[in-house]
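One chain is shown next in structure tokens, namely the form predicted alone.
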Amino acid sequence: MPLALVVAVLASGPALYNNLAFLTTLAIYILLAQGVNVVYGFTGYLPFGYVGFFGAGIYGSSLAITYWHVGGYAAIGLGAATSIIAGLILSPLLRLSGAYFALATLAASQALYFIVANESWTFGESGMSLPLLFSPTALYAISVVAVALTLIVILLVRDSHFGLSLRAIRSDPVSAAMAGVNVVRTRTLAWLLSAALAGVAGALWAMMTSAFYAETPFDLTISVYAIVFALFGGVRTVIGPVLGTIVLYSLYQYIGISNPQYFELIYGLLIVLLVLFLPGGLTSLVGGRGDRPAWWNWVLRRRSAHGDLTPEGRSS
């Protein structure tokens, strides 16, 4: 599915479904799923505690709006910066792997929650009320732009030498290091990019809800949804997390709210069927490279002519 078509569908969302809160939340989950795509799809690190970055972005942007009186765009940047700082602090976790890394990120996200929720250190359970910086329509438009820019970034990562290094690390870190890849630096950059996407999503969430309460943004369900959305659509692709988010979150909107018992059953069956028959996600039905826009294929052909990449998009 071409990227332009995805952006066009999202941009026309209000005309198709008049519920801006749902559409903005959908865009936020797309950003979170793409963040999981970076850190898990390209590097193989499963972040069970990914919600910690999301919460850090909400907290940082809320502080900036409340006490520094910054504008909306600055709040988005500061939300991303807060999550990047959290990522730098937690970067030693990248020395772990497998289940140890997943559990360590889970513990780290809970530690961040208890720090933020502690009345003696921060605002605790009392939270913060935020002024309305954007109208719902404007905020959704900004969310669509954020998604479009994110898709371009993921496309650049996937088809670059950096993306090739990430895939090499995922396959065999030792062999990648012997081939000249700086494993620690490459992993850290992917980790921070993933954190930045969660921070942007968090800032958008803060401005959408106009409030910050510690228990909401650190809910581990958000991590689970982001991971499942990415896997359902297909990681290591650009469009996969978008498709997974649209299908599953729309299913939740139509079934999960009014009939949660049926939603859990249908949701569980979809995951089982995915694992059994489509381990590569929905995008495996159309091939892994079906999400390249025509202009990007032209760029790859030009780079191939100069010896940088093969026509398929792999580094030479």
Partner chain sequence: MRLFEYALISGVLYGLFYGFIGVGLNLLFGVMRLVNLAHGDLVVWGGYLAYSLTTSAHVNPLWAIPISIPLALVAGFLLYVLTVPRLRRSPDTETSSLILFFGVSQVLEALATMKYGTNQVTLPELGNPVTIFGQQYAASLVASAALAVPALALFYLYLYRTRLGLATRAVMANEEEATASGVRIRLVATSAFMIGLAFAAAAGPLATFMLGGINPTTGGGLTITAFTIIIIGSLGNPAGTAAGGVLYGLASSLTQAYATAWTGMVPYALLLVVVLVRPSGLFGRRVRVA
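If you superpose the two forms and keep the largest set of C-alpha atoms that fall within 1.5 Å, you have the rigid core. Just so we're clear, the structure is a prediction, and the values are computed from it rather than from any experiment. Numbering follows the first chain given and starts at 1. First, how it differs from the form predicted in complex with its partner chain.
Just the form predicted alone so far, so send over the form predicted in complex with its partner chain.
Lone chain follows.
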């Protein structure tokens, strides 16, 4: 149901606001926010350098198009594959936790940037220039399909044994391991799934932009936006990151085209206020799953010690 709604909203996008570059970028950010959701929402690891996977997907697909002349769909697959390989190489980082993990992924993404920017076979200095493989309309349609498939995957993950293991690990890795969950493998799978999402997003972005320099794909603000969008909507839900992206990125575009003088200031303050006053995201306001609103937690704590054992509901 929510899936159909999201697809319906995205499909009707061009009728409301016919800027396909904006709508495709919106779909790309939904994929990225869901990727953050998988790795942060379900495992508690904050991938601050998530943009590294996005960049890997961009360069994997672009180089395949340039050197092997592959078609658009193959490029998407190869973009995802490149990001998964990058994820495998970086999987030792999962040994770290908290800020160490966040900063290590950031370092990894920037190291990747310097490799790409330095090498001539990646067109690091001269810039990438791709042929047009899809019309803007076709590319947007593909992006909407990618979002739909992603949501199905996330739903399946959430409700599967795999999702249950992820949640168990998130709340307490030690007990999860004792209960027979393979902690390392489960975490790594979630990590690779989120890498693949960024890879697909990257391939779509590469085909949309087609001419770009290395600093754009590896720009850290892309990570930050994906994280902020996911958190604003509410992680550990399926709809949260979608909602967060649609609301905040539309707002971003709106502020952008209404041309205020203090754009950066407004956006910075918004982030600060968001962290301080809406840590559970939008879905927590509506009484969503996962993080309950702070006041409700307080009520629960007051009423009984069993408050936290309320069974998790479905939908959203």
